[in-house]
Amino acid sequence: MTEFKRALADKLTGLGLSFSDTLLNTCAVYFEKVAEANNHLNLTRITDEAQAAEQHFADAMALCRAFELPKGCRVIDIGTGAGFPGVPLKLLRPDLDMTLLDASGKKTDFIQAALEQMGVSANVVCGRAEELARGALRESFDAAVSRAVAPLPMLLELSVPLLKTGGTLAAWKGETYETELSDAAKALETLGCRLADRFLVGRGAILLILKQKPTPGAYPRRFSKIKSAPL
């Protein structure tokens, strides 16, 4: 067994979550995919096996201890890069709708050819979330994921918008994430979400948001206000 499966399997065993050797392959299989395609498309700063086992593949599949995703329900992992936590929890749940959403031509291009050399089913999607979410796509997402994209406040006005009513926001966050949420408490009452749950993985958290009510009609606004003036 090679040391990204290892390392893996230990991650997954240590979460209770249940696995196959099959699943280990295929993730195995997928990281060797990104770690050969990083030389000229900068996809990734994490290159050892077992951190990588960890932090994108381990930590990714948390969400199913932290959050019980219906079968079958729509998914959309927002500024997805490398296909992170998006892809790693499709592997895990292969049932779910799972939308994989970057503004980088060069990275979606990236995850489609790896998946479709895989066979494996997902919605690569081109574009940016703010632009998005004011159409067809707009409240049609059970969940939404999100890993490392943008501050707290900033994150809520770009996925809110995208997920129906009664739909959850997961958001990865590090150390900071306190105060992150701190940060945010305007932007959660805006946009009529509260704070769920919070799962510890790492040194950070998963922050489930639940959005409760549907999104008022100005936002998502244009993306240089949400940066310049985040809720």
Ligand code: SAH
Contents of the next structure:
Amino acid sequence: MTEFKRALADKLTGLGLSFSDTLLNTCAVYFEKVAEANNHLNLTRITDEAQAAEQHFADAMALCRAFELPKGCRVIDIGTGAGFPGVPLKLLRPDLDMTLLDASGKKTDFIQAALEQMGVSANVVCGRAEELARGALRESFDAAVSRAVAPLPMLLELSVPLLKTGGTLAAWKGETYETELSDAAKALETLGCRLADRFLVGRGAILLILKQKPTPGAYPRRFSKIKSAPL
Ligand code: SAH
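Alt. form predicted together with the ligand, vs. the form predicted alone above:
Now the complete complex, all chains and molecules, led by this one.
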């Protein structure tokens, strides 16, 4: 894990984020668990240490340069997979009230066990975002984070209903983020949102989307609809 820690330290320094040795060690421990479980769970295709340090950890933590998450605020990672970007954010900012959501029980079981072993407290939830948004968690989060889950118009419908009015979605997008943004014009309007800012990371960007109005009762629709007729 020497290579992992060196690469992470370099990237965080490049981002202008301050960090401790303990943080580097904790991230290395979590990545070791991911790499171990990957042999039987198919959690990630990134196995190279330097690449994982950058793409799984530093790119996630870059949010803290792009956006001020208030102390103790409620954050949900939608489609967290093996815990990205939510786990690195929680490790960097232990004060966050972090919920890690994924539809796959195998993935949430892995995260639950790994975090418990490390003594990190987070709410790990197995479920679907569009179903959660029809229950008690509707409009209850200050921020939502998400990477590699769905094209922006679909992602907006999955995530915005979970945000409070005034809350922000941070969406990690690849090179084609400009196209995704123009495709999402109608979804942004229907869901009462606007692009507040963008922060370049790697070849893509973290899009910061502000929710300005309560979500109309008709949304989110069922997943089959979200997918077959995206906003
Ligand atoms: N965010 C992670 C994982 C991306 S893979 C990363 O960047 O590495 C996409 C994940 O989203 C999968 O684990 C899948 O189970 C989950 N997912 C897809 N649709 C979802 C939904 N509607 N609600 C919750 N999780 C969902």
